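One chain comes next, on its own, written out as structure tokens in the form predicted on its own.
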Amino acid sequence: MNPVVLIFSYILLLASIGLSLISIEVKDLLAAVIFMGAASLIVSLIFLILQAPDVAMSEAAIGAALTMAIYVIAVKKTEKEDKDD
């Protein structure tokens, strides 16, 4: 593998990891549910520089989009059921 693309599959890592980190340390769920997209996203561009198109694919339709669109369904829901009690 290239040692340009190894670098920039590290920083990506690196990157996903301290997403993920900031999104367990966050007090806001929906900025926590944002990070943890943001994360899923990177890991998807991981997998794509691994040669792994299918995966990546997978990834960003599955971890980023669909698991995100129903953590943020659940926290409105969530804080619509706090505001009236």
Second form
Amino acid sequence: MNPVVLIFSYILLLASIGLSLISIEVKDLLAAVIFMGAASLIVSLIFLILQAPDVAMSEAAIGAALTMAIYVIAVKKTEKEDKDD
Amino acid sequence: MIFYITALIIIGIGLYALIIKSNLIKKIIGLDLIETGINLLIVSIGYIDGKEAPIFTFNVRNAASMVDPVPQALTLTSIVIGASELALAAAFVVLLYRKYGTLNVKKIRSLKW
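What I would like now is the form predicted in complex with the partner chain, since the data block earlier showed the form predicted on its own; can you produce it?
Up next: the whole complex, starting with the chain shown before.
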């Protein structure tokens, strides 16, 4: 693998781990959903580095956008905040 | 190797959220993180270093210089199934909120043991 691409993939992997940790620990549920979508988008960039462009397209369209829309509707119909624990 | 470790860390974060957190939306977010980590693990197993994407183009003509296409096809199926499964789980959460008025699992009485 090209060393520039390797350094870029290290940055993307660290960012995906950090974004998923933030999305677990944040109190506001809408912010948690948006951080989860951002982590999914960064994983789709990692798929592009791993030479899987069709999987990257599908993950960015379905895994990031459509799933996040479903979550936003579910949060809008229920509570906005994680009150306990 | 670093891709395997990252996929396992993401699966671990999702399992932690699925088991420890008591909010139902957080539990579904953990389920989604597990699915993303599994997809990353499968695609990184099929990756071979220094080879091209499995698409026949003008420059890439032989199949020996491509990565394995079978895990990518399976992952493509898994993404679509995961999206529909998460929509079903979100519908269940909305129905539970209408019936019990809370999202905390410990306060929903008929699910307590």
